[in-house]
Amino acid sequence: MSSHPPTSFPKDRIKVLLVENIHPSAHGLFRGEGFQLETLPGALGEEELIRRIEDVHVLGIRSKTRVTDRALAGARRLLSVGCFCIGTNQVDLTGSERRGVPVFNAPFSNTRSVAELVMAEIVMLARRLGDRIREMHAGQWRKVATGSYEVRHKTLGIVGYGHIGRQVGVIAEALGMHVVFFDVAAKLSMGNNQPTRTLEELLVQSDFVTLHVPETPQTKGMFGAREIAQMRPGSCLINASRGTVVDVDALAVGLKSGQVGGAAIDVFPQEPETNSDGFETPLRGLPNVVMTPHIGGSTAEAQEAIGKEVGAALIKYVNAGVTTGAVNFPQVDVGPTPGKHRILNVHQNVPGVLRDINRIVSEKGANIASQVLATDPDIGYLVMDLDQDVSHDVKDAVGALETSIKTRILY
């Protein structure tokens, strides 16, 4: 498959669409490049994405605009998508990837938000807070102690140790709790939190778990009525990753028999699209269960922070070529080159290619000034900066082999 935008594109011809109310933070960033910019407020449906990004640049979605590979398939001039949150799932990335659409997402910016959730709701559910608030705006005075208890000298387990879960190890030990945790790889400990080598061994001496795993096949469902069977009887359950890894069934019947002492879930495996009521789930009533909707990043400081950082990703990619950081896409990121001009070619990972490339430039007789390929199992990625004079004629050349996905020009 080959796809040819044109030779290069104007500051003030770079479309921009930002939907889901993306923090102006990056409606700034964008505007003082000179994009032309458009925001929507809410998600877009599959259909009138399509109408939409026919002729975008470049896509900004938080979680709930799916992009799927129909979609992609109508974007013509689609450089890049961004994803102004953590997860990058609602994007058909096999499908970007092959049409040589890198996609970023901010995998820093809310940590600390995340992760200060998390320990409100362990002092929540040690001092089974959620019932007293919910009896108080009842009318019903209950001052009581039984079941109440200091989070100090208590042990935390934490599933994932990746910027959140090392960050909620460091905020518990500050509290006074113990800590350990367990990840299918290998991680430096923080402070003095101590790794287990099975998810078991974790469960069995934690009186709090909490969940920070991605969402994949791997991870979907992996906390079911096995898990909460190893848990320590009455110790309590947070999620604040992903909906699709925690069994809510298994979790209400766990709850409902005393195994599970107490559950804060701020992320479920269907959620609605938009603000709504009728929300559904078997956790609802239930004793010392704290819900959430899926608010663990929704802090000012966090949305500010992913609108920098996700728009600065996508601005570097635009101007540079830059892809440090993209989760589908092999990574570069070259300095630029004074006097020259970049050619960035995406194509198919097969031998041969550079080979081509090359002789293309020895044809048409132009000097590299520099040349950085980087591939992964199905793509390659070449950044090429080149004489002026020659640059197009290259450009046009590269762009034509059968092997060529997409092809631009800097200037």
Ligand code: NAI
Given for the second form:
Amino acid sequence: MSSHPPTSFPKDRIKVLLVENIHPSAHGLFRGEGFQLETLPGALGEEELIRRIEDVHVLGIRSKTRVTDRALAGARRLLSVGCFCIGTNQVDLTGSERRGVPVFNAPFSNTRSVAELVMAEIVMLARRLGDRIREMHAGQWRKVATGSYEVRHKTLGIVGYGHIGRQVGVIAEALGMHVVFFDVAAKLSMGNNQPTRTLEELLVQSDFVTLHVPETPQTKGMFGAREIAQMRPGSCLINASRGTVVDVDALAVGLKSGQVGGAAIDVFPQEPETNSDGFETPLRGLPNVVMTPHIGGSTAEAQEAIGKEVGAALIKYVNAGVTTGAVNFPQVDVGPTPGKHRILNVHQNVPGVLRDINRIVSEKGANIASQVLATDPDIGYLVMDLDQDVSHDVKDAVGALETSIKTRILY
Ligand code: NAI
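Next, report the structure of the form predicted together with the named molecule; the form predicted on its own has already been given.
First the chain shown before, then all remaining chains and molecules of the complex.
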């Protein structure tokens, strides 16, 4: 951050509120910038949130604090919201966009954690560890070799070769597995991982199939009775992607018939809201089934990485106006420009806004050193560097335009 020119706003007036026990890795980043930092252990209800964010510039939450449009309406100083987690459903994304507030999250900080869990599960399934562990806890000593295998030389099929899929592919190869993958997009192979042309081509040759696709209308229910029938008899399925991707009723049928030799499932179509809610699934009690409560990405390292990733994104936005990675905002990443004067403007995406802004700049006698505009259907986001220090005049006039949502001077 220090590579940015000094900001014209006093940094110690930037108020950051972090709730829900966000990892201390983020605290250090904000303190290092000289921002005011307040941290709270628990989630906030709507009324308390409204009261607390009235004069807050940066709000950091995890999954439990709901940032509603009503809460946003009163947060006049709010510049940005950071979700220190993966999901962003808890924030009214449209409302925050309309108010010129970008929302950031950490989609890839727990990639490695998921990949390691999947690797452990492949070995667990190959050795039927779930069953042996359950028997031992029930006081039953059952030393058997039947149905236990090494994973070396077995074929792993990875469906969805993105961040997690590729990590799994690299680790699996290090354990001596053959790795094939199927992705709807063209992907560069890692190591000796081999692409297949179709999902079926992957299924017919894999001893283990692991799913790493996102939740989209196309992937909803994409793994059902037909795909299960295409798997090698006795092969195992791992799902640590999203619960809606697999038809668990069809999987239960496949496990009971022996078509599927085992399954490791971390995500479910209906997951309890809290740890005190009960949980039901047709997979309960079936042999060689390892079930975990959506903990694929839940590690100390992932929490620390999330703190750093989201913290850094928020700081880059406050200091330089960079919106790369924001989930609800046009993406602009303009490096710092020493000796220039930077103004940020969020406006309604209607024709003629840029013309109006440029007219103001020229009337104030300034020269535009650089101007980057990105738009989405609703808003435009402009990062403008001026040669002359007339920023305050320009900011006031641009801010007064009817189309302007938020205007800010950085330096
Ligand atoms: P990513 O976006 O990096 O990769 C997803 C890949 O799937 C992309 O390469 C995409 O082209 C491919 N894909 C999309 N539709 C497909 C289809 N129909 N068939 C085959 N490939 C398809 O995502 P990332 O980070 O690897 O995450 C994958 C999944 O893991 C996501 O569903 C995510 O929500 C989930 N996840 C689960 C966690 C857990 O705790 N269990 C933690 C983190 C992520």
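Positions refer to the first chain, counted from 1. A quick note: this is a predicted structure, and the numbers were derived from the prediction, not measured.
- Assigning each C-alpha to whichever rigid part's superposition fits it better places residue 298 and residue 121 together in one part between these two forms.
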